[in-house]
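Only one chain comes next, encoded as structure tokens, the form predicted alone.
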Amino acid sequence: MALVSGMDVISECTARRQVAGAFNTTNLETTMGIIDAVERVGVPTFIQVAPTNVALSGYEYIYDMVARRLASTSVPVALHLDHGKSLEAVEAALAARFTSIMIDDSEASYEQNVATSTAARAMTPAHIALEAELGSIGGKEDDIGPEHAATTDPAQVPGFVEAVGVDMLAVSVGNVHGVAPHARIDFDLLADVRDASSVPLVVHGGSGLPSEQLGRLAEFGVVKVNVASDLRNAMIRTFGEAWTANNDEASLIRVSKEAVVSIRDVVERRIRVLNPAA
């Protein structure tokens, strides 16, 4: 199947009351190992990557190998840009052709945020989703994170979702980028979030929560949810331990080769977790 806006995903995990994982890629061990799990259990997926995993490869080179390895898949599939920082990288995003957009400027003021995602939006087709996030999530992912974290005021959810016209909203209740073993969402707020926004949910963060809050979360309207670090350290630690194992290591592919099976795995219990009926 070739790649489907985000909007498609979104419908689709609307209408089975399913959570779509969406896993961040940088290479091609990691992209066959989420791919390999999604057709595993078969919920619609994101694939992801940000601004800061592109400096090696190109946004071109990300849609190129994804949209490749998803012509046999029969699973619906987006190709997301996770934390666009810059209406630049909206627009490097767009032009090699990815199907859903962030654009993050959640650290600026209120105003400023809605500027920024206000243009986002003009930029980006009604028919690819676009996220933006209000509140600022805390943590840190590739040592990169907010000066100052801040929790989402559903106050100002209503007016942001229809100033700007997102079609998802990340929001901070809790939960922290990268790996944040003390991390919990808050669901009163998440509660009170929820019942202010007119469109679905993203909560950022996915591989610090516990399984029991992360099986939770599509009673509260949120339908993606974003893995990164767990993922990276799967690939991190199979190739440490080959190299552990026997210093004189040389089968490169027979180390990534096992890598994507530890990748598969992590997603599969993933999406597992987010879907306890799939």
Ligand code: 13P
The other form holds:
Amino acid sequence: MALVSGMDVISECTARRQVAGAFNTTNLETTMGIIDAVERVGVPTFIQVAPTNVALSGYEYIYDMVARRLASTSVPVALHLDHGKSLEAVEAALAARFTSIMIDDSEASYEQNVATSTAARAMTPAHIALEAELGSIGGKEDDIGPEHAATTDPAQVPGFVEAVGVDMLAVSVGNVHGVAPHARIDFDLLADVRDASSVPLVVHGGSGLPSEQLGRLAEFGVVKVNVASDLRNAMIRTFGEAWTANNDEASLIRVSKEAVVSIRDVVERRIRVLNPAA
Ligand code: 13P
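Alongside the form predicted alone that was just displayed, please also present the structure of the form predicted in complex with the ligand.
Now the complete complex, all chains and molecules, led by this one.
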């Protein structure tokens, strides 16, 4: 089927009481592994890419690759811009027909974050989902991270959501980007944020969180959970192991197919942990 809007993934997941995984792609193998897993589990999903990873190919290239692979799939999937740090990135993703957008000016002051996110809302048609971040998620992705991480202040949530008109809110409640095995959600804070928010929540940093915590997020108004590092590590590990086993390995296609399977397995496990009944 064709790519669906992020709004459709949100409403479908809300109706089914499911949590959408949001898996970052970079290249063909990652995209194939993600969609192979989605087909096995049948849960609506976001495939996403941040500008740091678009640098390898381009927004149109990512769109074509994802849309082509999805043509033979019946599960609803949206293509999402992850951590759009500028209005230029939002413009480029919309021009390439992405169906869901994140604007991220969360490191700026509250007022500046509202101003940037409001400008992104004005650019983003209502049927395309808009995510913005309040509080600043710590850790690093692709060697990039905030200078100052800060948790989400529940008192700021209603005003931010209303001023911007966001469709989903990314929160900083103990979650950390990147390889962060000791990251833990503060569920008391998450509950306060949920109670203050009229829109569903997004948790970034899915790779570092334990399964036991991921499995509880649906109860806390979370509709989207981002996972990137685990997939990247699965791909790099597959190639590393192949080279370690045989320094003369030259079958790129065989190792690439193995990488697709290892990414598929990581994604399938994550979707099932997020949705134990799926
Ligand atoms: P991880 O790399 O920790 O899974 O985080 C991904 C993410 O939040 C992308 O926005």
